[in-house]
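The form predicted alone is given below as one chain in structure tokens.
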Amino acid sequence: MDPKMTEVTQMFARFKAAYARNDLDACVTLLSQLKVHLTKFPSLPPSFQQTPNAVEELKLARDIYEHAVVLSVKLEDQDAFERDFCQLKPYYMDTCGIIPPSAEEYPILGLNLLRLLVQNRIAEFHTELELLPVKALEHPCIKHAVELEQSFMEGAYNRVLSARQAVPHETYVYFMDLLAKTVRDEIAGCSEKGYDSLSVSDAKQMLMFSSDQDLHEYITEEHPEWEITNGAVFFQKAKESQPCKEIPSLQLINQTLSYARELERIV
């Protein structure tokens, strides 16, 4: 085996051992070193030079970047996820016929779709979806993300929250928790605008909490301006704390008259 390949393979083995024992600091250090070593392989994107070890180098690099994406989820670092996924993507899109498909391809592509949904980047979500082959849409990880997006757009928040209990891959839990928080915040914002108060049981059902304690913890952490009194959640304090914005009617009238005079001069 080529000496450079041997060195990278051994370092990658140390990375996987560190990940297995949950030593994330060591993983980050080793990953940085691995990425530097990968730059010395001419067979990797974007050059794709034909070398004697091209297939093995491509497979090894793809494996490293797949682990990098999973590590970024473990670290709850969305910026690192985006960087690592961008580096990994050419190995999925541009190496067909050069190296065999990866078993982790669709789980990671689905994970990226879920990230875009959590970040409310819906246009990019659909762009990425259109790049996938038709057969990919039948994979459970891709279907999961697509169904979530449909539920989210329809406002079927109960389906979004219940999907947390049926994730197709363990790495999806982090983004599903973020999505659940986004959904609950959206429901909470609509509730305080639509009601002066709700009973604790109704608020618990609307926000889809399983216990009163979970509801109390959510209100304490996310909405301390709400009040829980006599078995009811009162939003009035939150409404009173929001400043009332006055409409600058006189200014708007003057601007409208000014526009009318300018149009009259043009005509």
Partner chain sequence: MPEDVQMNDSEPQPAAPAPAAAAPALSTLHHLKEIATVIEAGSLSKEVRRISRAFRLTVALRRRLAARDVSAFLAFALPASSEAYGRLTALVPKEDDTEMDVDAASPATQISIKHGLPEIEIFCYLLVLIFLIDQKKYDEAKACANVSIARLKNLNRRTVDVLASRLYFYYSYVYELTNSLAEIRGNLLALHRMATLHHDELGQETLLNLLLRNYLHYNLYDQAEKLRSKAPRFEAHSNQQFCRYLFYLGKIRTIQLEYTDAKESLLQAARKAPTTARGFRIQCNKWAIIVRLLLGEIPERTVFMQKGMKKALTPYFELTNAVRVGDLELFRAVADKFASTFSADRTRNLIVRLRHNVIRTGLRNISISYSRISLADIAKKLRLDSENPIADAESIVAKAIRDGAIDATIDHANGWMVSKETGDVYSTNEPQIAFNSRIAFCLNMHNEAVKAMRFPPNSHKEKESAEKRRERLQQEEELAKHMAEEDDDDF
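Let me have the form predicted together with the partner chain next, following on from the form predicted alone.
Lone chain follows.
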């Protein structure tokens, strides 16, 4: 093997050791060094030259990036995740013929889908989904993400929360926690419109708080317009339908003027 390859492999071994003992700082420094070394290999994307070691180099590089992605989840750094995933993607998309598929491919793809869902980038979620072949949808990690998105869209939030218990992979836990927070906000929003009032215990259960104290804090922080009286939460219902609705005069004027202008144009 080439001397550069051996050096990189050794550094990678040290990285894996540091990761195993949870020394995150060492991991980060080693990772940046590894990335610099990787730029010296011409067979990697975007140049994809054919060198004799191409297969080895591609496999190694892909391994490194996969670990980088998992590390960024541990560090709870979403931007790093996005960057590393962008670098990893060409390995999955374009190298299908050259190297055998990686075992971590589907879990990482599922992780990315989950991230997009949590950040509410639904359009990108669907675009990514289109890129996956049909058989990918059978894989539990991907299926998990897709079903989550469906439940989220439909509004069956309790299904989302119960899915948290059944994560297919331990790296998913971080995103599921974030998702739980988003779901809580959504439930609060829906409850506001849907219910006139809820008893405190019901509200606690729906918003998944463990104690009354948490519930009170949450309400005072996020929704100060809700009132808590007699052990029940009253949602804002003070805006009764206005008897005298205002006429949107500006809009009407604009519309009528545009009609007049267009009609004048008709010869």
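For the two forms, the rigid core is made up of the largest set of C-alpha atoms that agree within 1.5 Å on superposition. Positions refer to the first chain, counted from 1. As the structure is a prediction and not an experimental result, all values here were calculated from the model.
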- Query: If we fit on the core, is the Cα of residue 227 displaced 2 Å or more between these two forms?
  - Reply: yes
